[in-house]
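Just one chain is shown here, as structure tokens, and it is the form predicted alone.
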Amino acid sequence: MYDALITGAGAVGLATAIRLQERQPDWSILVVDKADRVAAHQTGHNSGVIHSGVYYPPGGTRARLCREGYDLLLDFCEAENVPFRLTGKFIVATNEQELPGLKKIHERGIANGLAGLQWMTGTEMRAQSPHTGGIAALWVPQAGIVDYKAVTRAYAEVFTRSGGVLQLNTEVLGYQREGESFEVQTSKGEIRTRYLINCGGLQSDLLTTMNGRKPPVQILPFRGEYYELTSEAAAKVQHLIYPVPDPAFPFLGVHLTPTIDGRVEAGPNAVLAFAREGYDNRTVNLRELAATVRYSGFRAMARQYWRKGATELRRSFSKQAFLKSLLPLMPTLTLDDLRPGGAGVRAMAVGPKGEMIDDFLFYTEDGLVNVGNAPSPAATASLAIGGAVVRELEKGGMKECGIRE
């Protein structure tokens, strides 16, 4: 019998055990992960880029649970010695149109507390970046750099050194309420547990109606391919580079990233993957694909972003294509300056009439709390979005049960 048990051992449920241990010092905690590995999936898949929140609506959940997480992850990586940089990010205006959009992002980012943010014409931007395009920028200086698959790892050995255990190749296979506790049914066995949290990222509303309850939203998988800069194209990016993004679609476009290893990604697009942990084309769920095209808001999304899609998916085979949407940025980038790199999904919760929820969800009851939806900036965010989850927990029981104020 276990006091809390974690589903989840990426950074969201790492980081939520960390901050359940806080609150509760003696409790028995447990993380499993079917994987063999922390942070195997959207953790681990990301391009490591420590968010601000300059682009949320301020009062909004995701505002405020970047910022607080933000300040939390900057202060656990340096207790850690977990490498970070903050690069700084310009925010490119390409054309007349996108300037709207650009000032908008500019009031959020001051609305949201962030200081030294400088609107800055071309010329002034490529002052300071000289192979950057576009006609104006929003510099953020808070934008950085880091390794989050390093961070969760410094995650769990924090966690394991407080005394909680960390079994992964183990897979909830399904789980009731009997009592006042929970009978969880995995790949290793029966766990008892007082307390169950799922951070189920890609398996999030799987995970939820394994307790019989239908989630608002299902979870579709979109991939996103990156290809990597030659060392030489490389040495011209020092800093984030971002377009201004779609406001009617819930990504931020193709960007270049500084790695904390000395890469640069180009990317990503964002193109429905067949499987949930589909990292390429050829990686085919049938099961999963079925359930994907037969969900209504699956179809309902499809029908109003088809163009778009046709583009992404356009972008994800067709090199030509994909360097199309960087030139913007980076006028002086060839082919030659783009090799193949790697890819991550996304878990994009979407709603039955094909709404793409872009916020936070958590679905509470007693002594049950489902993470439904942990988009971008959800590693940045993590040790927040833990705290949140601690809350949500407490709302369900647990101050009865002696959590500590």
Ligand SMILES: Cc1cc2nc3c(=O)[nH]c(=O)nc-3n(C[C@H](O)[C@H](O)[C@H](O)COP(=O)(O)OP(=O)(O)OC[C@H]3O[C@@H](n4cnc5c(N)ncnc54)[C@H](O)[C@@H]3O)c2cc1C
The other form holds:
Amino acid sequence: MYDALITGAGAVGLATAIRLQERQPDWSILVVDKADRVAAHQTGHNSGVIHSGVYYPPGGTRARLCREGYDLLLDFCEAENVPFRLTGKFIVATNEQELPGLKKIHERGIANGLAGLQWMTGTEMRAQSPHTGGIAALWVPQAGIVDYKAVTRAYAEVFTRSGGVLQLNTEVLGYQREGESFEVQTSKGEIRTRYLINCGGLQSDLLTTMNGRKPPVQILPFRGEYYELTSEAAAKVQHLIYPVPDPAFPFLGVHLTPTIDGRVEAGPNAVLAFAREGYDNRTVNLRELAATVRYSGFRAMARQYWRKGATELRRSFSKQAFLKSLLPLMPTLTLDDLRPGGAGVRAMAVGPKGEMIDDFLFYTEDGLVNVGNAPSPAATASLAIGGAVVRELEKGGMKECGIRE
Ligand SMILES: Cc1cc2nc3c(=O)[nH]c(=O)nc-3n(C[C@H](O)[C@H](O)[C@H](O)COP(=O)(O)OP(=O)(O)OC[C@H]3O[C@@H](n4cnc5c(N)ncnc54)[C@H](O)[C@@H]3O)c2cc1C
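Swap state to the form predicted together with the named molecule from the form predicted alone:
The complete assembly is shown below, putting the previous chain first.
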């Protein structure tokens, strides 16, 4: 019998484990993951950006947890010797139409309390980043880079060092409340726990349904594919270089990202994946694909955004199309500068009418918290999200499954 069981050894699950351990040092806490390593899915396949919180509507959960998580993450990396670098970020307007969007981001950044934001003309920006295109830019000095696999391995190290138990290769198959505790069925047998927290990322809606609840959203998997710049082209990129995002979509657009090990990635795009853990377009899970296509939210979204979807798909199959979307950011790039890179799959929470939910969601019942949606910047914000989950658990009280924030 454990005091708490946490499903998922991604950044959110292990950060939650650490925050719970801080609050309840005497508890026995178990983290399980079906994978054979930590950070096997979203956390280990992301852009590695430490988000500053510049984009998010002031006062919202994402802005609050990103700002809080940013400070906690930097303190953690310093304490545990996880390398990170505050490279700074240029968000670049490449034409007149993008200027209002960039101004709005600037206002949000100020309202969210960011330090050192600077509006620059194209010429001023090029004095710092000579190869970057565009007519104006917002300089965000607080943005940075880190390897979230290394961060999550360090979370696991801190957790187990303080007495926590991490059990990999263990899939949660079901769970029920039995009196004062939960019986959890796993691929390694039954486990009893007083409290249960599910941080299942791409599987978060499925984990919620396991005890008969219907979450208000379904997770649709969207693959983000990257190219990598050759070392000559990579030398042109010293900072994060981002476009002004399309406000209709929760994704930030393809960007140029230096990595902590000295490479530069370009991407990610956003195409529907044919499996929740489908890292290339040959991986198909017919059961999961059928569940996606049958879902009213997917059909509504497809009707509304088929044009955007077609553009993303073209970019997935055509290197030329991918390059075309990078050229406004860096006009001197050529096809020869791009090598195929990795891919990640985002858990996109979609409501029944096709609403794309970009804020964090928790579904809380007595003794149980399901993290229903933890999109970007959840890796940056993971320690703050962990704190919020612990508060949810402490609030207790039986609540109907539904959107709480
Ligand atoms: C392409 C891409 C780029 C991104 N870029 C950034 C970025 O630059 N900065 C940033 O802050 N965020 C970024 N994000 C978002 C961020 O990576 C995620 O929001 C975050 O990693 C979510 O963490 P998680 O722990 O909730 O999910 P995951 O990392 O997906 O972890 C969930 C874990 O649960 C396990 N699991 C699921 N079901 C079960 C089960 N039944 N039994 C046992 N285990 C189970 C899985 O194996 C998995 O390990 C990006 C995401 C993607 C996909």
